[in-house]
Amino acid sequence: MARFDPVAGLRPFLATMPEYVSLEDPYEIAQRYGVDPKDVIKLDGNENPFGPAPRAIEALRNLDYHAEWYGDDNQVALRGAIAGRIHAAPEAIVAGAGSDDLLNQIFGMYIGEGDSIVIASPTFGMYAYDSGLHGARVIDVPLRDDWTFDEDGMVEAARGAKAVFVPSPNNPTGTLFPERLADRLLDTGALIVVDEAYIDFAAAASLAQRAAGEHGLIVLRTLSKWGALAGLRIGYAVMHPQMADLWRRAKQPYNVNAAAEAAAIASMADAAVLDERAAILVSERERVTRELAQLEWITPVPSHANFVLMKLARGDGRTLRDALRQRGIFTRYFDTPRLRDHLRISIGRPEDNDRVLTAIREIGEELAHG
């Protein structure tokens, strides 16, 4: 008997379902263009370049957690800790493995093979990735030229459609998602998912509370960005506590590993220290998008997150992008048609976006002169 194909052995529809882009090791790009590891900014994931909260560092050197030791799978002190910070029930909060873990819980709980989602690009890939790796169909309404939302041709999408995913702010553009368009998208029958991973650089309020008291809205956050964990993977989701119930019976068991826990629960103790590191990045956007806009040649999009998303009239995307590599500068450029004149730059320190703003204007220069 012949033996097993992974190939034919797939179910169809994974054998065209798109890729997610992740993010280049920045060791092997800092190799490639000849620099100096040490030396690098590294602008391209939206990470928080300030690190984590001195308590959690301090949790991680003296984790005493027996790591031969399953962990809470119930999540008690991890939820109480996110409750404290979000002023909602821990009866409404989910963990997981960060946001990712969490989006895939909810295609595994509620959207399957055949079934639709609506997105608005340009956005997250996740959305569409997860709806390939569960064989669902993406229904796209683009972002108008302004990046702002279609809300009403988002409205006719949802109807019908299983789930609606929007960022707030918008991934890669910066961009609010109107909580009067949540209320009319909720009216369609439609679960609504925002996915606010980057709400705390946002002067917006958050749809947390709205999502532990409400049925057919979720709200994710990520410790990723505002704590400075990504690479810890951790993440929660705000629902009713009657949903929040059938998950915490359907998430994989331990889905939440010991350093992550006590990293998460410490950083929801130093919140104080994390919302003042956050007041800063916000600031130094404010005035990178200020100097930005007084280069005859970019527009920068207005943002309400960690990122600024600009426009280029010389050169494209990836042009911009290698120069800046070769200086040492790492930024995220997306290969897609709206999308391939624009470049997003996370913030960084002051004296790093200071770096930055110099070696933007000298490519400038060799742009137009070369």
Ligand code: PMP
Given for the second form:
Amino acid sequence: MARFDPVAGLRPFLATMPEYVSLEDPYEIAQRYGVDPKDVIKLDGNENPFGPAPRAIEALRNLDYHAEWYGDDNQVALRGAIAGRIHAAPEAIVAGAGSDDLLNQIFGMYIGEGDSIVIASPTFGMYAYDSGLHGARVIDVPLRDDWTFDEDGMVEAARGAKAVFVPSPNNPTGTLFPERLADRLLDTGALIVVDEAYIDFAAAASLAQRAAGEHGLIVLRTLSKWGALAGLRIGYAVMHPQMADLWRRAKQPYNVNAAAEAAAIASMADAAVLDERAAILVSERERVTRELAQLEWITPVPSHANFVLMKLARGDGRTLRDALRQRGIFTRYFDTPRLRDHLRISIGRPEDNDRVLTAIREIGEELAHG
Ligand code: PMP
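Switching forms now, from the form predicted alone to the form predicted in complex with the named molecule, please provide the structure.
Next comes the full complex, this chain leading.
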């Protein structure tokens, strides 16, 4: 008897495996470009350059749980700490191993073969990736040239779709999802998932409280950006308690590891420090945007997040990314037709941003004079 065939045995919709282009390993890039990893300014993953909150670091140092014991599957202390920050009931919250895990769970519960989801490109790649992984179809209603939503187009597409996925602020444009569009989309009966990974850097209110009180809306938040815990993988979803109850029964048990749980609870207790650091990143974002706008070959997109997308009139995104890599500065280039002449730069500490701006000015001169 022939052995199990790993390709032929796949579920048919996985015949064309979806692909997610994840971040390149910084140590590998450093080696390739001959730069010392210690000198790298990592601005490609929208991470938080200040690192975890002091109390989170302390909690990780003093982990007093037994690693041989399972953590709290019911997430009682964790949900309580999160509830205090977002002013919603713990019953409306479910935590997971980052937003990526939460997204996968939403698909597991609600979206599969025969379903379609609506996105507005360019946007975070996981929605389309998860859709492919679960056999659903993507309806893309692209953002307009000025990166605003085609609101009527999205409402039209949402009718008959199972769900709509939008980040607010959007990655990579940094633009906000207007609440009036949320209202219109909710009325279509589709599940509306608003991914607020970057909301702590935005001049806009979170929809989390609203999600806790009405059906049809899920808000995703993460500790990866504001909380600087990307490597520990922890995030949470806020929704109507009835859905949260179903979700807690459908999730994998113990999906949040004990170290992430301890660091997240401590981060909530240190929210004032994290908010202060977020405010520094916001003022640095405004400074970087202003200074980039003074260069005749760069048009930055006004951003509500901890990164800035910029349009380039000299070279293209890949050229600038590679030239910055040679100087130890790592940024994110998207190899798609609409973004080839763009580059996304996460906001660093003030001294990092100074180095970045100097490097960009130098590279601009080089590109202009050959
Ligand atoms: N949502 C958006 C919009 C993002 O840009 C990212 C990270 N790049 C994530 C979610 C991932 O969050 P997490 O680390 O919690 O999985």
